[in-house]
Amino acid sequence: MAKIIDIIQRESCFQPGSTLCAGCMESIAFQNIGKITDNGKKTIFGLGTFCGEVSTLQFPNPVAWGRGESTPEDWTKSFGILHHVFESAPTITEAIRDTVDVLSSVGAIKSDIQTISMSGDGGALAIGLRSLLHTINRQARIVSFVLVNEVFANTGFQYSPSASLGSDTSTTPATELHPGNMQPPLDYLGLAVNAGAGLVAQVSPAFPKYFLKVVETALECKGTAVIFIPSPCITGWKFADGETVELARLSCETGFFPCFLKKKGQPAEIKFVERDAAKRPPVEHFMGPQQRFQHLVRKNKETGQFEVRPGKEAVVEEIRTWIQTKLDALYRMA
């Protein structure tokens, strides 16, 4: 494992030029992934359609991927990106992996190539779930990153299968008669584990050392590694600029998005979140700064603290129960 200080000093292949929102968690994640993959191996990315693709590959406008203005002569510094249809990032990247393996077997490629898939949760867990599960089942040697922002952020912030209970989306709007989305989110961590992935993780750049460690471990995985990255969405979640990392931290500590790592055949580990609800920050701390939960939580003008709105106690209690049930299931794996 490389030292953290050495990784930080590497050159990232994610460069200025994107149109992602200022402070977007996806840009922070890309910057870190770009540094970790600068490890002496050539990298090929397969990018499906999601915020991180449409905002970084706007040809012929500035493209946010590259190392300098020309292709590096050093093979290990060069990299490729294939953009393709919405739902096929894992499958296309699997095909890249197969091609690399064939060329290596006949001596056309002398050194290994890292193959990385990137999707949003819409592309990976809704329209592309079949692609992801079949790639896992075939044990393709790729790393699949899924950026989870709980909505289809490109097309109007519609409900995603990962959307939190009670959240307001454009297709599950919160009204006086309806509390927003009341469909429990897909258990994508359990699904990936049970499908047989070689490594399943959920990590956040809000915990940078752990993020770098897990991604580096995933790159060495002999089967399919799937890494979910919670990505607070400034526009979709409706919170103030500058709060992205703090919300990402709270999303883990309150149990909405626990940091998690499970290698096949080994016990899981859960990080930065307590199993005991009494030891965790109240869910209101995470929900309060986001307008998508303002129908459930409000700020007390006297104390400045967030609290449950009168009459919404049952909905918030259901959210607490969902979180505890999810954490108990993860801790049983550990």
Second form
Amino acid sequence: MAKIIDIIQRESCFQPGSTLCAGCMESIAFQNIGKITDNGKKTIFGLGTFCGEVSTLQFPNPVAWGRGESTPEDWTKSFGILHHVFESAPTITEAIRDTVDVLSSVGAIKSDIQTISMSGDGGALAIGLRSLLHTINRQARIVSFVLVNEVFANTGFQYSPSASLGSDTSTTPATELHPGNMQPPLDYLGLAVNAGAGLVAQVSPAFPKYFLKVVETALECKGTAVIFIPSPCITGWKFADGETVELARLSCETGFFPCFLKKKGQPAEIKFVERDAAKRPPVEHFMGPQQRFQHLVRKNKETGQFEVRPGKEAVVEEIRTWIQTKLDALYRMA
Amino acid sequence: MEGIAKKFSSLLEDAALEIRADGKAGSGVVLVMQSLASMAIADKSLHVQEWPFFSSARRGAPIRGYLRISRRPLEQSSPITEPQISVMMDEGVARAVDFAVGVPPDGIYVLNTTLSPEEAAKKYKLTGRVYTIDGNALGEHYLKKPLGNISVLALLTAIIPLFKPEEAMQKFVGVLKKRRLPDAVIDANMNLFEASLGKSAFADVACAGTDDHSLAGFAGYGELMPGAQSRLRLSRTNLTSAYARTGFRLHFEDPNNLCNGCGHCITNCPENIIQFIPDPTNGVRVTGAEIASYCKLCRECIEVCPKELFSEAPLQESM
Ligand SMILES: Cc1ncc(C[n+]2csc(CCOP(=O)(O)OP(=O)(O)O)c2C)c(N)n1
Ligand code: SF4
Ligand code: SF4
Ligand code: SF4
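Taking the form predicted alone as the starting point, write out the structure of the form predicted together with the partner chain.
Let us now look at the entire complex, which starts with that chain.
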């Protein structure tokens, strides 16, 4: 296992120049993944359509991909990119894996190649759930990253099946009568585990050491490894500049996105979040800074603390119950 | 004004009045162009084309809006390359794009800036008529936000002889209502619109050299695969520092060698631009960031550094 101090000094294949929003978590995730995967093996990324793809690859310009001053002839020796349709990142990456395996078996490729798929939560959990689950079911040896920002950000912040209870999205707008999204989110961790994934994890780069450990473990995995990365979306969640990492940390500590790691056949590991609600920071700490929850939580002008808006207690209580149920289910796997 | 009115009316009869606006995503370019378009189509004898052009860029990225108005049916559908009016909505965008490119020598510039028309003409090398308005200050006063677009819209309705500012204001209310804004916000916008009329300054200037702002000819696509639309650029050619909040930049200072090598700024910088040197005791020592080219001033490093070595500073531009 590499040391974090060595990893951060590597040259990532994710370079400056992307047109992602300032402070986008997808960007932070990419640059760290680019460093961790630069371990001497070649990596091929299969990308679906999502913010992290359209804003980093503007055909034919790989605006944010490369390695330092090296030319495309050089950097393509260490990594490659295949962009395919919105919903099929895991399956096309599986196809890359199969091709690599065939070429290796006839001796045309000498060293192993890492195959990584990347998609947004819309791409992987809504339209592309089929692709993800079947790839897991076929035990394809790929690492699939899913950047969960709870919305279809690229097309205008529409509801996605991972959207938190009570969140305001452009297709589930919060109104006087309606508290935003009231569809309980899909249990994607449970789905991936039950489909038979070799490794299922949810981890944020806000916990850099743990993130490194999980990604390195996933790269060693013999089956399909699926890593969900909670990705605070500054434009869709509407929070102040500079709070991306802080919110990613809070999203775990308050139970919205618990850090989770489960290898097939082994007990799960749950980190940085308490099972006992009394020991967790209140959900208001995570919801308060985001405008998508402002119909439920407000800042008390006198105390400066976030508090539930009068009349919205029932909705917030429902959110707390949802989080507790989710955590209990994860802890049962531990 | 007389001369302009005459010129515009013959343009409208025989060709088209073309307006181009440059701003940052979020600076209100689209609202201004849509409002002008909706005012123009109310006149049944006018043909109008309006569309914003932006790629997959996000908040803070440069965007461009186009508007064509004519009394003849519009048959073109190409981008506007030689606008009679060029609008610059946000000075930050002038770092990334040339808002004056292709504007004819008798063109009109409408600039949201704190500079006087003469100063702006000198800074940006402009020839033609330059209108300036300090929209950000007006926006700050009426909307509590440094947004200059409403002032620019008011100024445009005063310059373009097709519109009467009072009528324009009523149409603008309609546009805002369609966006379902609360009444208080609409009122504030109206007050701002009214206050902006008469707050502008203009001058006829000639500061452009012969080679300034000329249209680049089409040089072909080079050796490219079929379907490719522009020349293959290597990574790192997209200078994203123009996304930073206008007028500010990141500042790094560590005179007492406080950096402890924790690496938080390095792992959490979305642009991957923190510069460091190896350090025998701490592993790394941070020396700064590639501020001039890529820093979007997202403030993550400012928030995560335990030693508070990063801060935001005013951007000093060389005039
Ligand atoms: C088959 C298909 N349907 C719709 C689209 C349009 N589309 C492109 S990206 C996108 C949303 C992506 O959302 P998500 O996967 O959550 O990623 P995010 O942008 O949030 O990072 C949509 C709907 C498409 N490209 N292909
Ligand atoms: S919209 Fe959200 S996910 Fe997309 S680039 Fe912006 S912050 Fe990132
Ligand atoms: S503000 Fe800091 S973290 Fe953000 S892009 Fe600039 S250097 Fe990177
Ligand atoms: S966060 Fe601050 S102390 Fe830590 S490495 Fe960066 S500059 Fe140094």
